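As a starting point, one isolated chain is supplied in structure tokens, in the form predicted alone.
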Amino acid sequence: MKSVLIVNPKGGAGKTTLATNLAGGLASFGNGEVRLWDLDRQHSSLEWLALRPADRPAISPLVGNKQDHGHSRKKSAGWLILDSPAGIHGKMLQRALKLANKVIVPIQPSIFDIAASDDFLRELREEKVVRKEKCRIGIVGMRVDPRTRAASTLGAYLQQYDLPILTWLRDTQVYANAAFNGLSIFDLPDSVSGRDTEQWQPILEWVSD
């Protein structure tokens, strides 16, 4: 099962919103079974899973204890999508680290955004599993326009540490519209989210490489 860990200790960075889309997107597709584990306390994934109709692409839920996660991500195929914690590091983080082939981190391209993210970035650049390329990175830059000077800032910053940003997911209400719903912008008309579902294509093919 390839797991993707999606993960900024700032809250409010929009880990939710790219968790859920991300596993509506790899279950629209039909790429494998779709399974979602929410590591947050306010289990905000799981209530957004509860609402999500049953005539849609099936995403299940991850549950059972430590031992069960393990061995449903050695012995399953398909996908598992970690939705992390506001504040996660040190030992929470390496054991989300161990569990993730592939980590997206979403950046808001905010003075605030990037200086709450300026030692996490460190601290995952330092963690034994991304040193030794056992997991990729992947930048995220959430509600912005790829135009603006706050996405040539966020860029320019983001250059020191060497890592892709993978797109830019512009700043709309399409996201909030389908959540309140239990879907992705993947379950809406193209003529309602065609536009989004477009800036979704860099990270679907980096996750599925």
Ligand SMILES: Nc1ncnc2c1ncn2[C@@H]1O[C@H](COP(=O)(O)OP(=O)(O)OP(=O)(O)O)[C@@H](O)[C@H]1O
Second form
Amino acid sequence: MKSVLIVNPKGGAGKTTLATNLAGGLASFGNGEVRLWDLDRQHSSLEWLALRPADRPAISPLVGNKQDHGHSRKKSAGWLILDSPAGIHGKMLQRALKLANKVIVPIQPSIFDIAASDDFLRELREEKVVRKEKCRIGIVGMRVDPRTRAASTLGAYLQQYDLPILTWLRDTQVYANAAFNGLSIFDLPDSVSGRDTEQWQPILEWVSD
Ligand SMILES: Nc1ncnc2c1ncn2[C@@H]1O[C@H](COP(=O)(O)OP(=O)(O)OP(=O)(O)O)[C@@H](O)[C@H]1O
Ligand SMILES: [Mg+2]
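Given the form predicted alone above, what does the protein look like in the form predicted together with the ligand?
Let us now look at the entire complex, which starts with that chain.
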């Protein structure tokens, strides 16, 4: 099973939006079963999943004993997407990283978000699993128009960490509107979310690689 952790300790960075849409994208286009594991006590991802219509590509929730999951996870095919809470650090971050092959960090292009992510990106790079290259990190610019000064400032800031920017996702109500119905942008017609699904292609390719 390939597992992808979505993480950024900054609240509201876009973790749940990324996790639920990644699960939706993989359910539509990936090979194998898709599971969503919500490490956040707010359970936003699980609430989204509870709203998901039964006729949409299936995503199953993963709940219960973490050790059992660790055991069964290695054996089964498919995908595990982990949504994580704001404020994650230390032991909980280490435990979450051990479960993941890939890590996606959503960051918004503001001075507040950049400042809040700084210590975290440093901590992430020092983690053993990352240093040993057991788990790869990619950044997603959230709510960004790549032509703006904000985007180039974020890009320049990220260069010091030598981490790939997988893509920029535009600021749009399409995500919020889809989420109200337990849908991802991949469940919507092209006329509504075509621009957005296109922006997601590098993410789907990177996690599948
Ligand atoms: N690309 C986007 N365009 C417009 N709105 C977005 C986008 N991405 C996220 N949002 C909105 O930003 C808000 C925060 O997003 P989200 O809940 O995914 O963040 P989070 O990191 O999971 O927050 P928390 O730390 O509280 O768990 C939500 O209202 C969401 O709809
Ligand atoms: Mg969240």
